[in-house]
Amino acid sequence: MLAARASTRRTVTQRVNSAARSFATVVDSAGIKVASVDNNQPTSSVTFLLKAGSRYETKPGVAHALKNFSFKSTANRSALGTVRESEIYGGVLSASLSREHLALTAEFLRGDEQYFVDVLSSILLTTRFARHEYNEYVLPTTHGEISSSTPSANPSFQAIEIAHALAFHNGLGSSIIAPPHFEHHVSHEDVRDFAKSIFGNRENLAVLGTGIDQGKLVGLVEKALSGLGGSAPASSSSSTSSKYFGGETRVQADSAHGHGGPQTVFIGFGTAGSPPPASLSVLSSYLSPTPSLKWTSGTSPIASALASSGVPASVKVVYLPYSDAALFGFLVQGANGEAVAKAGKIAVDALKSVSSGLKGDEWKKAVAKAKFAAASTLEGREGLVQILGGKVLAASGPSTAAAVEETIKALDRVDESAFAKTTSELVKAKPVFVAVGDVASLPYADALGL
């Protein structure tokens, strides 16, 4: 039976490999990196990805404010005009900010790409940055997002934000959320000047498309962005190379509902170097408590230990790779400090136990889960931007082929020895430990064996 299954699997694999597939190929079009995947879906998307994340900001909060300045008045359209026209086409516009990138995205029905590429291009070329829009729209929106991300309102978000500051200090340590009362030191002119320094340089931009032919996208980009400036050192995004530090802190936070938590702890370990090793993806997939079958606990060592102990707490594996660093860890949440301490100890022990490596079926399972997670993430627009965005921006030469395919193949090249080396070095590093909630009851790092 096993032989029959193996034969069936080989046949399926051969069919998949022989099937015609569309991979993202990075093309340097007049200084702008363009990549597109077209699987003949009925909808399309185009994302303008800019090196304008919080690690590049000139003042704390300026990148967050710039994100909220997106899709405001340009030379050809008012903010209301952009909304009305986009709705007529049935499209959706959005902006998102990460530590490394500002993503401006248009999603629309196939065939309407010319209009939406023009909308995105106008943001870079002719946004007016009107003072009244900054005061009436940007500031209220930004303050609303600040309020919804406080330790009491969103302890998990705050724990990870604080963990970045401890892990990397400057650069990647800069929060993607502006500090309270940021307008006292970030002016309308600061946001405008930061935007001009980013938008005016082709080297800061990559264009990613889904559901659109790459040749067509390249042609539209070349036409729409013909007025975009060339490379100039003064206008290039710059950030110091990331270094990993580690550290521990505690933040008192009351529940948004007054009582009951969740009490939150983040336990992390970081690396610095470009690019982060693929072994970390394998480690993340192996330890993740998320089961393959709903209503079961799964076979992850963390999931098994939590199920047998009956601890009223959850553990989520967090893996955040960047262009020159990575943060790996566990987000532990529970009803009280005792539950968080027990679940956190389970997670730490599981990581330590696997630091010597994996063998046999456990190794095969970890690699297979990592490959599936990467492949399924890359099927969607958000995954394409998240995983390939930085690679597209960093691509060199006139053409870098099959970026999606290479992402999967990198996991095939990971072996047991490389995995063991990466994991053991990770555990030896100084940990990041953040406690958010009732700090009198939440554990300290040494109580979890760190």
Given for the second form:
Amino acid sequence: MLAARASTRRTVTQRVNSAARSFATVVDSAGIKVASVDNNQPTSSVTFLLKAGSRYETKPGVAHALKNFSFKSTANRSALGTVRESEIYGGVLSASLSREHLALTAEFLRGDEQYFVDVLSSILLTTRFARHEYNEYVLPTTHGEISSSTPSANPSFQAIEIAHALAFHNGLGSSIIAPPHFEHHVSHEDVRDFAKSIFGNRENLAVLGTGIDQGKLVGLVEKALSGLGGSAPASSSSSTSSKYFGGETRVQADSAHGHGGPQTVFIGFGTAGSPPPASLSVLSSYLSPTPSLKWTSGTSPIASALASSGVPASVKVVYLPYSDAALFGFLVQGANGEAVAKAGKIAVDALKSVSSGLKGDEWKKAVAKAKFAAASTLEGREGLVQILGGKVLAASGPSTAAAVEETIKALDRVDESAFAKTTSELVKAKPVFVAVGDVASLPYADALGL
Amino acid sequence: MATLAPKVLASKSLAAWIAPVAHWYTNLAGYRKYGLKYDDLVIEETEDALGRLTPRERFDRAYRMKRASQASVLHAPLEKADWTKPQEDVRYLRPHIAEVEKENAERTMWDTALVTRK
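For the form predicted together with its partner chain instead of the form predicted alone, what are the coordinates?
All chains and molecules follow, beginning with the one already shown.
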């Protein structure tokens, strides 16, 4: 059936590629990389993407505290002033942290770009890092985020955090959430010094705009950030290049009322090397039990096996690519340890049977699904910033114009043999196994055939 | 707080005339004999401003207050060695009060601001 529709498929591919070509090029403006996409939408957004993720942090929790220090008082504006002025313009300011990047984002109506670029650059240039703001705003917010992500409050998040530590140890393994009592060893001065070391080098910054003209953004950024990293630039932030280790751990998590979160197991497989192979996204789209149509069970091998076994557990496929490594895995959640063990076995068996390769329609289906997922992520602002920003920051020169197109084209180049090779290598390495919940009933790795 | 102090200090000759009188007057106020600092007595203190002291400053302030209360109960100033020396009598709280007042004023300004589109 797919062969009969080959012509339709070709047009879809062409359309994806031609859309990709309208993505903006990256301009190196006095050492600052600026990229912008304008699809004539009514709102604009500007993101300052910084290499200040948890993998670069100097002490555990510094990156998280720095994220919560954004949009606090600067030389020219108080924290309150920033909020009230932005409200008058009708804009939204946000900061988000990932393992690799800190993103400071302003979304606003077209025409207000001058003000918002000024707000974002003043954060980099003149944030005061006042002690009282650290105590009065940053610590309570950070502690709120810590307590909502404990193993009992958010088992799935914790399972993936612990899996990163097991898989990549230091660097990429550092948690994006600060440890519970981080304020005893992280002061506002530590946060300020960390910020200075990041902000002091133009290579750590990429400016990404959507809905804004490239030339205009370059002009504004050049003017606003002329003083950045001035006479003595700090060294570019660095972290040890990632290596994959693997391992097993179990974390007891129970709620005070006896009906806490679901029993959780994360089974992970990692690779190191940059960039992560495109075949991994094909693998994750093939195995993902999320159906394409609501209220159906989907055609993934895991989904059909789960549906026929009637196990009260869910399996989610997790694929997390980074600049020099990737973590692929299954998040298995269920009401009790027995159900989780059964569902985990189904997932592991499905992965093992795929590791010999995919053929025919199955292969075409998986690639098309992966391509659609990549293209539709690139369409949204957040996906674009994440993917384009990562590529812009990773590249050394302004030669990253084709970076975004590359994401989709890489999927065209993947073939069955490369896929089989990547998958079998992935399965051969020592897996990551994390159990969160009632550790007495949750299975061990060997029980799932790992 | 309306004060002429900056103007007086700006002129060297005027400061030389007035400073001895000022020191005499401060000593006459008597709080130094009870080991207190001037900022222990300010009445504009707020919880916000006190919360911004370092833990050390907060501890020292509480200690001075307790010691002064005890001396007051005994109806006698402290030993002369425990009196606050002029160089120790720094305005440790005033900057925080000024900052809090400025923030409150700014909040009032934003709460009552009239916005006009240009």
